[in-house]
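The form predicted on its own is given below as one chain in structure tokens.
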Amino acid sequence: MNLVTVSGPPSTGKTAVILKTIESYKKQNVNVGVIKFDCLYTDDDILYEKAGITVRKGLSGGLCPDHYFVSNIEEAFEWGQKEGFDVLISESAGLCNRCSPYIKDVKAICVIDNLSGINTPKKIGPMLKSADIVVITKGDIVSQAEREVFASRVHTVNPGATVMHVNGLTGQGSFELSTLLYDRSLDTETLKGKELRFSMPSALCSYCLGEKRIGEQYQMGNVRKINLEES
């Protein structure tokens, strides 16, 4: 089975474009099956029934969402792996630009919009600099020196990945997007032993095991400070 990690900023389109993508599968005959994790809430479970898509979801709650994602996706392989998918696409929202979830010699894609900034591109961090495939979306309510700008702007951060536009509302894009994804003699037998691409923050402190009161007295453990007096 292929397993394929999507990331991204909230609201990039991310869901429409796997949407999409998985159009561009079923055509072929390939089987795909989605994990989805989220924060606090996520109803896109729901589009992908409506499609027809094997889906399971799973939210952090109070944890962060990319440590409860690499707490289960080894669980969440092995069901795509009993469930006979072809593909599992693993979605994700990386909610604090440190992040990524991505794992060594599994396909990562990240996923970004045209609406977003400019320079948006640096303010990501690993998910993007890290991502093999970046997708740019909502190119169609910009006018093209903005899209030409912009992925610059993403190839400057990440040099090495393929950029390419997609549409998520007519699909324009989603089957070259579909060919670059799906290596059937590139299966994974197993997530045990791999790698993430990226280490995840050092944050264990006080606030993390549910300090609340304000004030360095009670500040204790990985702590960093502002140094107010840099012009």
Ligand SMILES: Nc1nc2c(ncn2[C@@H]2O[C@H](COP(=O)(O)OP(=O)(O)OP(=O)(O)O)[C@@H](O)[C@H]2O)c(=O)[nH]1
Second form
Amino acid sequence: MNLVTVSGPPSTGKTAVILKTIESYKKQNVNVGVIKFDCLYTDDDILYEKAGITVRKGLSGGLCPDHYFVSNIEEAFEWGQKEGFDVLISESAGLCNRCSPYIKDVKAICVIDNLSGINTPKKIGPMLKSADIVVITKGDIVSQAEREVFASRVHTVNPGATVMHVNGLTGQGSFELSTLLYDRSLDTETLKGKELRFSMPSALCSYCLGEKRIGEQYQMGNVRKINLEES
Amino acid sequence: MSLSVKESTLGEILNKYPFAAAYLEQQNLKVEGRENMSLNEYLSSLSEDEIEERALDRTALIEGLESYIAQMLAFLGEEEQKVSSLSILSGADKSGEPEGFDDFTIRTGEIIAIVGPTGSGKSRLLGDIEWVAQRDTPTNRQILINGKVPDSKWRFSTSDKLVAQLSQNMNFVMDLTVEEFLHLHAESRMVENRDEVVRKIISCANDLAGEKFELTTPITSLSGGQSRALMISDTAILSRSPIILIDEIENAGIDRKKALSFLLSQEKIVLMATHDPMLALLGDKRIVIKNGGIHKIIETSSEERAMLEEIEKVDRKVQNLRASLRRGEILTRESF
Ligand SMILES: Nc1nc2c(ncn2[C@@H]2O[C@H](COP(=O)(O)OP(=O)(O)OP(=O)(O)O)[C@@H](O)[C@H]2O)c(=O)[nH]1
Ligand SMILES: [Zn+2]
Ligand SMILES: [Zn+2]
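I have the form predicted on its own already, so could you send the form predicted in complex with this ligand?
Every component of the complex follows; first up is the chain already shown.
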């Protein structure tokens, strides 16, 4: 089974792009399943089911969704193998710009949109910088010039990636994307022992553990203070 | 002679490849005061805490700079490949029936209209052209450029895209003035004589739009016609894409005929998805799309061309009525 990890800021069009891409696979008899990771809430599973795609979802609740992802992806992978998928696509909402769910030797796709602002590529960390393919959506509502400027920023941040434009509404570009995702010869046997592309921050503070009170005496663990002196 | 990123100082690198500044800037690396260090020395001088805090990956940053420089040099060194024709070799429609033509060649300076109901396969045709399909897409079409199987760079390059798109739904979204915006675009295209190019774009845009705008106008507050005019002028002058796809142009606030002839004067191939007879009949030919395939290709007849003048006359009348309504006037038979 191929595993493909798709990540990106909220509402950039991950689900739309994945749905359109799977449509192209259906015609080629490639069997695809989806596992969706989110934080508090998602309706995406319903969208996938409506399209006739087998899907499971996991909500991380109090955890950073990417941390939750790493602790669950192995089981998800085994589920996909049991279901007999040719490709398992994981969709995860990138919420903190610091973590990313990408695994070494597993295809990594970042979805961002043209509306997010010219400085967004610079702000997004490993989720964008270490992706193999960057998909840019919502090109149908901005000018050609903005598309070009945005794509060139993405290229500057991650010169090694293939940058593609996909329209999540019409599906333009999704067939092309599908040709880059699935490769029978790149089947992954197991995730055991594989490594993340980028370590997650080790920071763990009292607030991670449920503390609510504000004040120095309540702060334990990894506490970092803002420098208000310099500008 | 190219410099080795690993062995050169940042100062040497920026001296030889000024464009590398953009890469370092986008990675949040501050060169000032570190000109005598190599990138590796700079990254090694950061504490593990800092590296983690800023989510930096030393190896990836160094490899990234190497690959950025190599790609930019290739981009700058390469002669702009002149596209003088685009050929579509026929494939099949959704039901697998062969398309209604054998092959079709479009040359620069031609306008081709695309007609057919929504969902009939217009975006697939466009997709085939952008992806320079080689019988490897659902339609099984093949695309040739200048009569030959094209370089695969057209598929993946960020800087060289075959098709630029202009559509009715597009709006400017960036928070910049016209001048800042055009400079930014020119910069991302690595254009050298930026001031001159920016001036040229503005003057062409003002020529196309009914109402003139200033360099200091925020792009998001341009009127519909002004936005359209700026988009067309900018795309014609700054975009390297040889093919322009236009998805309808509103018949308001912009001289559409002038806009089209301007694009053609920049040696572009213009594809135009439209059901507006005034635009469609301006085309040399029109592609009729049906059930996912090209059903037929119609050459604009001399009768149609003659009708165009009459259609334009009717349109001017309707435009005048519109203007009268806007002015609060009462419409009369004579004014029609
Ligand atoms: N105009 C336009 N809208 C798009 C495009 N792609 C997606 N959308 C719309 O953007 C909204 C968000 O798309 P989703 O696919 O749900 O985004 P997502 O990234 O999966 O969102 P989360 O999973 O909730 O983080 C939907 O309303 C889509 O219809 C596009 O290319 N153009
Ligand atoms: Zn989603
Ligand atoms: Zn996180």
